[in-house]
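Take a look at this single chain in structure tokens; it is the form predicted alone.
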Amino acid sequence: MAAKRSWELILIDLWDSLRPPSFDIMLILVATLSGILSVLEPVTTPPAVANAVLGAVLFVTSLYLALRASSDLVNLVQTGVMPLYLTYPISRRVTSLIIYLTRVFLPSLILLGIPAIVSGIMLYPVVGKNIGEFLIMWIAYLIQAQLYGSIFILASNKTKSTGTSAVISITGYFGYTATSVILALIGSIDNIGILNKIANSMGFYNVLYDMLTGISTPLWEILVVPIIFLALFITYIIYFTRRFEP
């Protein structure tokens, strides 16, 4: 039965996240955006395909999140729908779960897989020298991508005011962005190494690029990303299982 109901919680929130028309325009978007970009950009290996393209479309999507499938949370509340999820005979962290899924996860797995679809078959000649190189960068901009979703989906739950939620989410993704690039900054000026380091480990992908191209990493740059990710999306799910009131 609880397995029944979250199915069923699955494709109703599910649905609410990606209906028309605002899912299909950014889907649009992103595959026209990518067989742009893998038309413009001149590369040569797998990894700069990805960074070509799908630096580009982590924004797009990270866009969509924090506007439409995160900030939009706050109708279930404002509509009474969210009681009524709550009424589903599922624990409070599997209906966190699946919130996350249907708001986070797939939306940006979906977004950002088309565009790497798109781009590896119009590039494959430079695709297919590594798959498995380009399937890793892919993997590091969707771990990204969840990095911003956490974000996003706590200020939602928090705050219960979808204007609010979506200043909070953008200030967030602009402000994380916004001190790598000081930063690398400051870093490149004053010649500080340790700077340019914390400035380049704020990027998953930026870490996962520089090993495959064999520049030397040291392990903390490769966690600085999963652990912040780890540490939003378990204090969501703490918070949604004893905090969160609709």
Contents of the next structure:
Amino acid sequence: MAAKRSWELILIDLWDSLRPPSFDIMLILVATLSGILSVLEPVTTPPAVANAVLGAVLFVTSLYLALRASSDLVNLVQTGVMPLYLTYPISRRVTSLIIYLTRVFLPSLILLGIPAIVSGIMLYPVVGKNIGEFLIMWIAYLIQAQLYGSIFILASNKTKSTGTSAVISITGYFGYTATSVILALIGSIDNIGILNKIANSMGFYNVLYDMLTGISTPLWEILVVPIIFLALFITYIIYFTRRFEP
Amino acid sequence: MFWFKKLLPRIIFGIAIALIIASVFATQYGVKTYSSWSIGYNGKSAPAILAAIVPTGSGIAKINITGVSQALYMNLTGNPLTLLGEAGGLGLKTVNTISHDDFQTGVYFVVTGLQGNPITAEQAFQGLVKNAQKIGNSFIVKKSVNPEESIVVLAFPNSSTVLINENFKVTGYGHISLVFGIELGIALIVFAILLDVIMRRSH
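Follow the form predicted alone with the form predicted together with the partner chain, if you could.
Expanding to the full complex; the earlier chain stays at the top.
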């Protein structure tokens, strides 16, 4: 029974999160842009195809998540839909997982998956050389999107204000990416190796790209993004389960 | 696409539109697979000349230099321009840098003069370099390069004008043809509509 109720809640919230036409516009936009990006410059290895296409798509996906998982989620609280969700006879932990699934995981899976399919078809002679490597890069981008998504969902749960959570989400995203760029810049100007490595490790796809192209990479670089993501994700689950008041 | 009631047909429709637009774009403005660049460089301006090809993808790089007494080459991983910065530590200075980039072929051609002691320049690169093949009056280097690799030639001018020709041919690249892209796109649109109708009926 609990499984059936959970499934119902997934469908209801997914319909809100992916409702037309905004999602469809986004979908056609990212799919077309990724198709065009994949033929702009000659990329001759599967990981390079992933970098050429998914880097730009990740940005769009993050903005979509920042609106849907953050300010839109607060709308649910303010319009009284969230209290209704919480009356479902399922535990809070399951509800928190469902909301994460419908607000962050599935939208990012679709918004990153479709460009990957389009660029895979567009450049099939290149991607076909090693589909495994292309998939690994795609998963890296997906995990990076989860990191941003968990910042957003945590911000909306904590603040419960549409404006505040949107601002925190976008500054959080911007702050993270800008920090990485600044660290890389200082690292290259002053030739400080560790700063370059930290900046590199803040993008999970950079680390995996280096590994796939045979550039030696220390183990800790692989762990940076997954650990930050897990910490944020677990904080969100605990907060929603124990402290969250809709 | 409010006329689609189900998620899967919406997604397939989106992919179809993207394939049609992108394959038209690819035919009109897409990647070129060959690029060439020639310059005449003042051989008196520097005791040594460094010519490099820095591509983003894999391909065959060819550098042809006329008017030099000797030419050495090497394959490098990474960007040779950062190496030039480090050459400063050896008392070498880069002067009169001329470059050309071709975005559609994904290649950056650069020629620069190296000032300082040419023997230091030669020693700095020794151990890593090979001698270029000499055909007639010109030295020719032709190598295949992988992504993240580049090719660098160090030459010592013996005439007032050094002619340099650099070209690059992309290998291992291919994209969907225009006809196949449009056909696949239309087929997917029809499939999306049928799928939506079937999924609606089954409910």
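Keep in mind it's a predicted model, so treat the numbers as computed, not measured. Residue numbers count along the first chain shown, from 1. Just so we're on the same page, rigid core means the largest C-alpha set that superposes within 1.5 Å between forms.
Once the cores line up, the CA of Arg68 ends up 2 angstroms or more apart between the two forms.
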